[in-house]
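In the block that follows, a single chain appears as structure tokens, in the form predicted on its own.
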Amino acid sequence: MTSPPLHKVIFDTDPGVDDAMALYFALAHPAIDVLGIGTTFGNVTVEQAAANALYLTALAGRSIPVTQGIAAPLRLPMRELPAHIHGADGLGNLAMRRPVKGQLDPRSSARFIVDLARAQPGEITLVAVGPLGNLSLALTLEPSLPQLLRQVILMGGTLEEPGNVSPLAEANIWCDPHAADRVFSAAWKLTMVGLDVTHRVILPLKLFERLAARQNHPATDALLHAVAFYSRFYSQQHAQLAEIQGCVGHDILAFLYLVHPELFSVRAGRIHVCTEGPGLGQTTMDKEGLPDCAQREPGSSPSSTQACTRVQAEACIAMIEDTLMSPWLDR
């Protein structure tokens, strides 16, 4: 039987409960090779994000370079962190943490992205699931980065679905709209996996209870604790989710698109980010009747990108369960 093609990945993240889901899915999937992790502020401070990335990888028995990246938005003031959603520590307020070994790679996340892209041109996918400051700074360090990376897949934005931090904006884009606008303007192959699809994939808490029972491992125990906290928030917000004690997976959909793009419908076009006013953080695609509200840097030219618009939700949930239930923690 032929093995699936291997996807070499740099994971840029702000863990975060759904980030933890995404990380463990990536580590469990046989076609994904996580070369390194960049961290950013977003769900937690960048220092906490880096600590969480080190902790989650160590719990899973993996030695993966982790770097610390941007600590605040490029131009806007820092916003209040969503401790009520992810916990003050980003992982549902873990009562205690096991002692683990591991130190940060001394490079910044932006420098790390550039170094790996230069070393393996055309081979690496950048999966970004937080605010996009690290990727924006990497573009400053290496303007040819779009030609060096194989593709960029990001969780963020929305076209038709209402926003989750304002009526118009998704959180990752809203947190640093200037960085996001620069990323969307670069000439790389880019896919936006936004709320139009992530809100369709509801993950029941029972899935993670079965996972923890099946794996019987500290990594899945920690994940269950985090998802239970996260699910309580969503259950308080949405009656549908309260009925099943479930949550929205968000970030894990970026990896699902990487390995199974056939489960998604996409629409191609230029995506713009609004960087001021009541539409701050709104993502729009160039179609008739929608103005370009982005404030672009001189000489920049928006690329043609694509956004996910539909998803086969049940197939995604089945893939998540099959992947996480596999014996990946025993390898």
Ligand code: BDR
Contents of the next structure:
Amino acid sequence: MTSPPLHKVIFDTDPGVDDAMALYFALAHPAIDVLGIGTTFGNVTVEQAAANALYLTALAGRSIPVTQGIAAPLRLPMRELPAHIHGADGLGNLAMRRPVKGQLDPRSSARFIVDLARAQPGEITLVAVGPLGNLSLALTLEPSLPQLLRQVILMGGTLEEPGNVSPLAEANIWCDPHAADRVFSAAWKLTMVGLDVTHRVILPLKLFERLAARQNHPATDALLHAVAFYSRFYSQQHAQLAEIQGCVGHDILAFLYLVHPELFSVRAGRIHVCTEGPGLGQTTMDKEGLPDCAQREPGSSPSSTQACTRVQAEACIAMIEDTLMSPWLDR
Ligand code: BDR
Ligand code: CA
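Next, give the form predicted together with beta-D-ribofuranose, keeping in mind that what was shown is the form predicted on its own.
And the full complex, kicking off with our chain again.
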């Protein structure tokens, strides 16, 4: 008899090539149960993100509720979409899409998060790997959300590592810094998986070639196509990545942290987001040992936030390959 998955998850995402990797890792992992998917603008428009989430899940033979979420930042104008990194369609410009069944759940992603959290209090982990507007809106709908969710794990931000959209900022936080600031200020157990660790884990294109050859399935074929496009971008940026046609798996690391936190070192403390000026989107942590002196909403309790600072990269890569190579796809 197999034991039930340990981690019930709502996945909030903007697919996106590394989002697609993360989704397939979660679907493949026996300890993860993806209860539903929220989508946001970010790598693509929110309409495209929702269509991609539906397509990727259907292609993998899974029927998981997908909701469409926030279409723009809370206060700032929309940024240009990074089509040169993820393709205009977010999946490396797939030549054609197979016809698949499935339609969107009519609820907004924020409403969906609240409904599921209320139905299963204390049981659900929210894994967020895009700009954080859905989570911010969910907090407005349900101020007790931090008590209803088990924890939040997000890919975004950076403490020591240079930013990837400005010298100081990481893309997900920079896209909607006001939403991110709200999320970091809430009183939940939150782990930031940022560039300090994601930049250490380089995934070679060959891994996805081996995967497609082993699975021989439309889902892993689509993933290989998307990763090949994404790796071309990274190879043009960094000579060292060009040698192995490698890419950065960013979002998949959030799930690695969920199932193997022992592979990461963390630092605990209040995280702040810069919402204006040249540091827009920068994430900083209070110095160790300082009393928690941050401004917070009246009546709210202290947050319990931490950021990943180091990762055992080789072990993560081996885990990613083992998990995706396992027989997880419907035939
Ligand atoms: C993050 O930005 C997006 O482009 C990726 O999907 C990832 O979530 C990395 O900075
Ligand atoms: Ca993402």
